[in-house]
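One chain comes next, on its own, written as structure tokens: the form predicted on its own.
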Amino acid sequence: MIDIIFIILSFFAIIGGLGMILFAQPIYSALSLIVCLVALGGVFALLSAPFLFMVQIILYAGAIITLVLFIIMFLNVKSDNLPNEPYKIPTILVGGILLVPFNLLIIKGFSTLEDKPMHIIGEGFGSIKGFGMELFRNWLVPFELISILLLVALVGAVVYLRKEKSDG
């Protein structure tokens, strides 16, 4: 049963990711990203990681996507303002073909692993305490740098597009 749920969630994650790349309108891409993030949250739930599941759903699929949708609607991007992408589909296909050797390497790596029985994970796996201790002991500086980078990117995008609107 868990395998079937995993396959369904994987299908939705892949479809959401493809929709995010293939849709021309930014609002549809953002909605596809929501589908992908919710499916990934479901995968975290299957992995017995309740904290990561809740963070994925509440923070990413909720707050971050709400912010991105607000910025997209605030900027009021019209079809005329979007770039012409005549080679979008061939570029995606070439990228997919270039990823085939990498995927074959991963499949070969997994196929060489020896079969071992699966064990139920311990009680503390995926808990808030373990995650927080790891994050703030060993990854505090990268965590803060990434948050600053994301903030600067969002502010930069708004400033850049507002200047572009006032020039034309």
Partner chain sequence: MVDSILPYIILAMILFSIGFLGVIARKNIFIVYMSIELMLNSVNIIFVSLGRYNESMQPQVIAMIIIAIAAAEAAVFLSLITVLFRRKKSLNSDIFNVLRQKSVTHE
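Let me have the form predicted in complex with the partner chain next, following on from the form predicted on its own.
Only a single chain is listed, so you will not see partners or other molecules.
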């Protein structure tokens, strides 16, 4: 059963990713990226990480990509603003062939791990409580640094988007 769900989810993820790099209009790319990210959220749920599944759907697909969609609509991109890309398909094909040895190397490295049952664990593994305990016991300093990083990103975005002087 988990096999079938995993195959369906990975099919949608790969189709969404391919659609993202093949569409010419950025709005279609953002929509297919949402399909891909929701399918990856399902893969997180299969890997017994229900909190990350929730975060992926709410934060990634719901907030970040929706922000991208808002920016695309806000910029009012006409088709003559889009770059002319005559070598898109050949570059993707040649690059895909060139990436095969790299992928084979990584997969060969991971295939030395011995098999273990990967079924879904219940009993609080990946739940909000266990996650919070792990985060605030062992990862407190990175958590605080992330808050500073988000503050810096907020200030940086405001500084970039200030009204420019007339010569700008």
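None of these values were measured; they are calculated from a predicted model. The term rigid core refers to the maximal set of C-alpha atoms that superpose within 1.5 Å between the two forms. Numbering follows the first chain given and starts at 1.
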Rigid core superposed, CA of residue 25 - does it shift 2 Å or more between these two forms?
no
